[in-house]
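Only one chain comes next, encoded as structure tokens, the form predicted alone.
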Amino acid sequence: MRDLPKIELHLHLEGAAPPAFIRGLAREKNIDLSGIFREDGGYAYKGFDHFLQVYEAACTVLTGPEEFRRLTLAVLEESASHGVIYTEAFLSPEFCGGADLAAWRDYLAAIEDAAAEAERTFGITLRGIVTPIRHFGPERAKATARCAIETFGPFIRGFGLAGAEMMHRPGDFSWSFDAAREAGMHLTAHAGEWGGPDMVADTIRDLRPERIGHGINASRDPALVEDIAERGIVLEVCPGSNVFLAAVPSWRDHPIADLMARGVKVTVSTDDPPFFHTTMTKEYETLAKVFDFGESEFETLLQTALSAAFCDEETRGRVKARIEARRG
């Protein structure tokens, strides 16, 4: 499973950071975060709303944009070694200077930097989709949707949401979302993952993205399944990290199976892979062992993933040209 070459849509750059990555800066700038970390070293946190927090403390020591560079090789090698050949990140430039256009750019190059170095050194490609946190407001996500559209480019291809999902109405980003969409770029959004099936619907009435992250609770309304699956809609699913958050009781409660057989386009990604105990190795494992996925379940997986990507045809082509490689 580790061999196999895998794609990744939903991931976010802060909580892929090992935690090990994290307690090294701490102790670089004096900064006292013994609190977010286990007795074994791994994150600490109980739920959704504290794994929020200790997320955003864990992001504390992500000073500047040398850190971010750093942080990128780090998350990419850790990616790469299960196998990702191509991964899209969730930036968000609250955390890469407060949502300042100019402190934003000197983040993002960067982090280009360190992706072009990974690409070079492990074979595997980023791209960035900018994204606002929901439980910041929508008055901040403006700033955001104005760094997304002036970086928009090769490399930063979507905008996004991400963060509480309780928290404000899916109308109440629109402004942002139909700013992004009037500059051509790509729109993803978190919906589903504790919200309703109102709460997906409401998300591709009000902000009609092209993928949707999460997504699952769709599942409990079969028009909606249906719906989702005409559009053509594809769910980035993350079985490791609703499992670990409870957001569905076990891995056989997972609808995945369910929505894939309805004619649902999904993908497998892993979320925050530190928090939640996960690698994309192991969630092709579990799915194998679980749903009895073979060859044809994980080739499904894998095309729906390089179609649905947001990179430009060029580097999509690469990326083909790369699986094609790996397989002999």
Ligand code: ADE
Given for the second form:
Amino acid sequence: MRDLPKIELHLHLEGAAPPAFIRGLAREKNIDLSGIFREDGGYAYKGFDHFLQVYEAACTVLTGPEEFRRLTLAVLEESASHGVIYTEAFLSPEFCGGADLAAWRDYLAAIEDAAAEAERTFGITLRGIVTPIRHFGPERAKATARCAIETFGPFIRGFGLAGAEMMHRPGDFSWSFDAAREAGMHLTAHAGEWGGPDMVADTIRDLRPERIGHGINASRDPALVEDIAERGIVLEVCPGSNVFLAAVPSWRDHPIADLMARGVKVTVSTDDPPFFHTTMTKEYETLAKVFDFGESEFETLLQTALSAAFCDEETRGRVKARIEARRG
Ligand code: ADE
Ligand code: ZN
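Moving on from the form predicted alone, please list the structure of the form predicted together with this ligand.
All chains and molecules follow, beginning with the one already shown.
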């Protein structure tokens, strides 16, 4: 499972920070973060809202471009060790200089520098999706949209929306999504992780994304599932995250197999792997065990992700060639 070539489209860069990495930076900077770690070294939190608080506390040690360069390299090395050959990461200018454009450019240069090094060293390609934090509100999202549009190019490919889903309505972010779309950016938004089918439907109507982060609660409304399948909207499904945060009661109850059977385009990702004690290898192993996924299902997931990736066509061709080379 570990060696199977994989593509991951839903990964929060800061959320992928190993706890030891964050603890090490806290020690270097004399910042007391003891409250966010368990005795065994993992992140300590209870439930989604607290998870977001611990996540933001961890980000306080990522104080400059150099910290993001080191983080990016560490995350990509870990992903590559699980067979990931292409990944898209949510990058938040809010955590990279407070959504100030000049600062954001400096942070981004460091992230891109690390991505180039990781591509040479570990054979993994990274592309970025600029993502406002929903609970910071629509006005701050506009500053993030400006950062996104100004740096849209071969590396920054898309615009997203993450954070507390039950705060604000999707339409509150229309200005930012319209601006990103007009600039030619690809679009995705978290919806239906916590919100019901209405949240997914409103997100599709008001933000018009090509992909949806999670989207699993759409499964409760057969007509909506049919609509998503017909429109070819791709779901970035993160089963291990959903089970760990109790967005679904158990792996058995996860709707991923059912959504695929109903014709929805589905991909698999880890979301914030160390927070949820997962890896791409573990996701694949559990899908095999619980839903009997085999060669054919994993091939479908790979091809769906390859087609749905926000990269340019030259990059897509390079990733395709890398898949074929891995297979020998
Ligand atoms: N930010 C990081 N992980 C997230 C998740 N699972 N949902 C919403 N926002 C997030
Ligand atoms: Zn997410």
